[in-house]
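This document starts with one chain, in the form predicted alone, laid out as structure tokens.
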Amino acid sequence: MRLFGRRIFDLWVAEESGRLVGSTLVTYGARAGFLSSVAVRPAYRRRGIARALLARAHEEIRSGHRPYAALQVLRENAPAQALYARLGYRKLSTSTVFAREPGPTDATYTPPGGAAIRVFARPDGEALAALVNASLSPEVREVLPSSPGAFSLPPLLASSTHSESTAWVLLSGERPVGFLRATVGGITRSAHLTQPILGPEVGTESALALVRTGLAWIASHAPVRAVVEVPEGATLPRETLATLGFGSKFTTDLLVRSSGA
């Protein structure tokens, strides 16, 4: 964080008799603090530990002058859903996580000549952020707006998590109309694809070419499962993933509340 020159995250833990019994991680965006890894050891649940961790996180989000706290929770996690509702969280959107095992032809794929795909460059971020913000509902854009920097992965962050990552843009002329990032290694057993960002003018074949480019890059690094999260309403990304053999695994709700800031 010293090298970045700004506050990136806080990791709060709960201890009892020197034993780690709970944790929550907060990352900081422009408008919201995003909570993740909210977890308490089973033997220590129903003692108010999660509530205390969340209260500490909310306090830090307020002190950072961010008006919202946001988090994701599994749809079927009824105890967590009930806790968050009592703390004033409301549902903002819903997403599905899809997964796909490596395919036998992934590594040999090359994009067709008609698909204008190149490696992402930092100047692409401004056009991509505008594309994403135009697709978001006003409610989501108020809490979690996209920014040009959201599409870049600092080399320091990749090296600190022992991962490799590459991103691509889909072009219409010289204008970026699509985006995808693939990441392998690091702290997860599966490879990760970002949600395919596809502008309204992108067709099915171009969408398939973009995602297959990411799968080919993953296959060139490791024969591992690919995982991607896509929100409800993103019709073309979901259809593209289904065509390529991705199956739905679980559903999450994005919840939000005022931080009091």
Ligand SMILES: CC(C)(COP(=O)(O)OP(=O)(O)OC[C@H]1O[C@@H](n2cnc3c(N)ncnc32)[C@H](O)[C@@H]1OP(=O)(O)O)[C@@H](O)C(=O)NCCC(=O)NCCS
The other form holds:
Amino acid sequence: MRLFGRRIFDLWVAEESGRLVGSTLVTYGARAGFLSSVAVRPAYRRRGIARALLARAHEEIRSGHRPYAALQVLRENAPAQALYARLGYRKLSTSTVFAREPGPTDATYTPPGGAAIRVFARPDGEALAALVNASLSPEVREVLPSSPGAFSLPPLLASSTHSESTAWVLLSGERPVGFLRATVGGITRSAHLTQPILGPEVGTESALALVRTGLAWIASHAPVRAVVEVPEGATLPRETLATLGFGSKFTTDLLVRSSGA
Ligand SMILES: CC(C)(COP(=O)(O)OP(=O)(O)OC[C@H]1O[C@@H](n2cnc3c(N)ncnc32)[C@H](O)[C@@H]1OP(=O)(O)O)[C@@H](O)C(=O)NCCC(=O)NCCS
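Can you return the structure of this protein in the form predicted together with the ligand rather than the form predicted alone?
All chains and molecules follow, beginning with the one already shown.
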């Protein structure tokens, strides 16, 4: 955090007799504190520890003048869903996580001549943020608006998590109309593709070319499973992902509540 020159996250922990028994991580966006890693040791559950950790996190989000607290939870995680409902969280949107095993010809893919794909550069962020914000529902945009910096990965973050990452843009003329980032290594066993961002004019062939470019890059690094999360109503339909061999694995809900700020 000293190197970044600003506060990037807070990790709250609960201790009992010097033993770590619970945690909550908060990262900060422009309008919301985003909670993750909410967990309490099994033997310490139902004693109000998660409630206390979340209260502390909400307090800090409030004092940082972010009006919302947001988080993602597995649809099937009944204890966590009950906890968040109890604390006044409501559902903002739903996403599906898809996974795909590596294919033998992934690494040899080259995009067709007509597909204008190049490596992402920082100045693309502005057009991409406008594209994302135009596609979000007003409710989601209010809580989690995109920003030009959201598409870059600070090199320090990649190196500190021992991961490698590359991003591409799809172009219409000079204008970025699509975006995808692929990441391998680091703290997850599977490779990760960001939600593909695709402008309304992007056709299926170009969308496929962008995703296959990401899969080829992953294959050239490691023969691992690729995971991608796609919100309901996204421009990349699940049928397109299915043609690439992606299968749906689980559903997550994006929840939000007021921080009281
Ligand atoms: C979800 C989790 C963090 C809850 O931690 P906890 O310390 O047991 O929660 P609390 O004791 O603070 O519970 C607060 C309220 O949440 C609800 N709640 C919590 N666990 C519940 C359960 N198993 N079933 C039903 N309601 C539950 C209750 O309303 C509870 O209040 P009550 O005990 O007065 O009825 C814990 O079960 C856990 O670590 N699960 C595994 C990791 C995980 O799934 N994290 C969430 C990721 S999004």
